[in-house]
Amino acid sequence: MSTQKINIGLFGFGPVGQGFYKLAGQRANNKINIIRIAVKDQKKERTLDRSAFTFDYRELLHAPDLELIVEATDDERAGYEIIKTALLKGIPVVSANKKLLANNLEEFVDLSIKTQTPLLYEAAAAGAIPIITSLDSYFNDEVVNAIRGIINGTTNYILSSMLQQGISFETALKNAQELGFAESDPKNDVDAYDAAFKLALLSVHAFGKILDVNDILRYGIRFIKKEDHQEAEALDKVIKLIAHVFPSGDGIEGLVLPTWLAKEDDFSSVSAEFNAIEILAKDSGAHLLKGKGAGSLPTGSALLNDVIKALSGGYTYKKLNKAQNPDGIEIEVILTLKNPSEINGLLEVQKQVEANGNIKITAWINTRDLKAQIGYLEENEAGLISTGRIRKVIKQSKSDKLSCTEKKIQNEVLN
């Protein structure tokens, strides 16, 4: 690979690809040569001459002078082929494709290690916030006790708008779409898939565990009402979509849930489209990183920084240990729905009231049971907010099986 000028193939020219292209021309000190840009739509008007593009991504993927790939597509099938082929050929890859990476992380990490080919994806985790770089270098030799954060700018903008302007979720979402913070189909953001993808990427660098996205307890903000914000405000709290991952037994627990936060919590003041992530380290304590988690230039900047890093190597994966056997935990939640009969038997109810034709229940529930009920809750448009309280479940037998109906709980409640 040339040390003077690197020949790069750019796959995708949406907002993120354009941000990278612009910054590469401004900041790369003439070290980057983008040989071609692969795109799908031949009819779309673009800011560059047509000669800069190819409409066959395989042509660029197999170009003889290709030395590094920047993958910023929205096509999961093509993206998978691009990353896998490049790694097998020993071509370093920088990607912003969080869904693709999270769903294929174990395979891609294995390929990167076996071929000794860098695969970097800072831009996929939290936009411009250098969280993976921090975990992979500064915290490489220190035990991390937890990662917690606001890692989706769209939902943070919506929740902030609802609280500050007293508007409904629907109005806040429409405003976010008009400003370009939310897609026309906002499902990945408002139903918390995007944050779950990012949490899976963070977990391998914090704890060495490759977390299956399907094992993350995920519930979005679609059914948060103005009244929920008012209730939280009366208790001197705010509601944020919080991603949280921490060790549990030989595995890890991953949660992405609307959560009550005390006003003094650092995340309470993180508003609009900003993101923030806390690393809770065993020896050095809590570290807070805050910045723009999305946008053309912030994400493009993360891609460019990864390109520079790829020239000297990739991630170390020093903590990698694939064993997964998480202990059970319970969380305290506030559920609001018309008919809780389907889930009632799984709850340790603390409080139950009727409100506007719904039943509002504050209860403890095992996260495994709650994961199994997410489809039912979404189908019935149930509100779900975590109070932020977590407690461990003591194992009941030598086989380490957990009983959901007969169990003893540790006296300690983890906050």
Ligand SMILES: NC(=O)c1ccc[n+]([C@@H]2O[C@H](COP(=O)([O-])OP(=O)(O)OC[C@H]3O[C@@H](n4cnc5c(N)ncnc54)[C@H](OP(=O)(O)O)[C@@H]3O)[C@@H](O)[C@H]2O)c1
Second form
Amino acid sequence: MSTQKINIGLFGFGPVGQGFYKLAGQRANNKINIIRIAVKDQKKERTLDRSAFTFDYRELLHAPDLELIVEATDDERAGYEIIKTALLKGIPVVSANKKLLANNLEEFVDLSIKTQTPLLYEAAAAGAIPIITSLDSYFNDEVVNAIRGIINGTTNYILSSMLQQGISFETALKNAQELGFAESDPKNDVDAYDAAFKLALLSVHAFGKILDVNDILRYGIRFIKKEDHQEAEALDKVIKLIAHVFPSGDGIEGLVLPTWLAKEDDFSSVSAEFNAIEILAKDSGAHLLKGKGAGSLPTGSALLNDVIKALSGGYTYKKLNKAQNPDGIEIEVILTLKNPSEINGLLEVQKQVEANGNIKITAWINTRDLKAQIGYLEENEAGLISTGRIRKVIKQSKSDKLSCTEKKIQNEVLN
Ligand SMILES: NC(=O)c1ccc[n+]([C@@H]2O[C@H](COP(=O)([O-])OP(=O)(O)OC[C@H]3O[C@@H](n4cnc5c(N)ncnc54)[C@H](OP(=O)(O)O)[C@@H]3O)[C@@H](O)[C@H]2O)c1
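Alternate state requested, the form predicted together with this ligand (shown: the form predicted alone):
First the chain shown before, then all remaining chains and molecules of the complex.
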């Protein structure tokens, strides 16, 4: 860092913007000058003098002395304009806005590379956990076989308190909202969209493939019952919302599902609002990072670390290439719903138990078939838990096809 101060425009002053502002004043060797803060609501009470703010983000975006942008809004439309304009002008950007980044990743990465302008988003992937920096620098030469993690603190808090206090999902959600661990509209967290956004950001740096958020197989925790926890416990297992991404054929398979874990699994003991991510690298093996995935100071700290990193350059994207459609894999799931016969593609249905008028089955299903029916399952408030068992579908060779009259699929059990 040179002796000169860097002029920063801060967009957003919610918990994340405020965390960044506070730490920028305490750390960074007094090298940061926040020229102004863009916010939206003119009537909101602020902790700083009104002169520190602008209510017109474009005014700050086009300020002549602007040298770096910290984007910490929750606004997809304004955020898109801010990031795109800044990159086109060659102004480095640091952002925490995971939804915006995940939904526009290909365009932003392309622009960042073409304009040679850093775009850093560690804070958006898993709060304070330095996972993207690790993947982009330390693991940029080694093949990564998979990334697995608990990357949403809200759902982890809810599942942990359901288990520990024996309470329902609804009560656990209400408690989490009162304690500030869940938003008043919890959809993004509870229905696993948030974890899917983060998984898309991780995929680029782990495998060099940009994963479309809509291609991720996602199912939330809204329909998990107390009885599901009891059943898992009787089998020495716990239920966690597990995000898992790995190469499959020429593509990438991304899953975010409530999943059974053995009690001795490292993730089983990750409780409350904590996040944990495992990098499974080809030569060096498994690495586990655990830390705070959200919150004002942890996320503000990640933004500040990125600001300092941006002064010396952006991500390398050394592995970057286009993702193809994955081959599809099969996973074993437990489904609880009124009429499982309406679900297409179930294989090896293992058991049927009546539970509260619903039917509970354990079966294998291709992830593509399951993805196509997620909307139906959500509408029908179906329970869906992965047992954690995954197997690859081995396609038939041409000669197999000629010699067999019946369609045959050979399966290789991966775990
Ligand atoms: N909270 C976390 O722990 C966490 C962790 C990782 C990532 N993130 C991400 O970081 C971002 C910020 O999170 P947060 O919790 O601080 O959000 P928040 O409480 O919703 O605050 C958003 C801020 O953005 C401002 N804003 C919204 N639209 C704007 C516009 N058009 N022009 C100027 N300012 C605008 C708001 O202004 P007003 O103050 O006027 O309303 C507010 O200050 C979000 O994208 C979130 O997903 C959050």
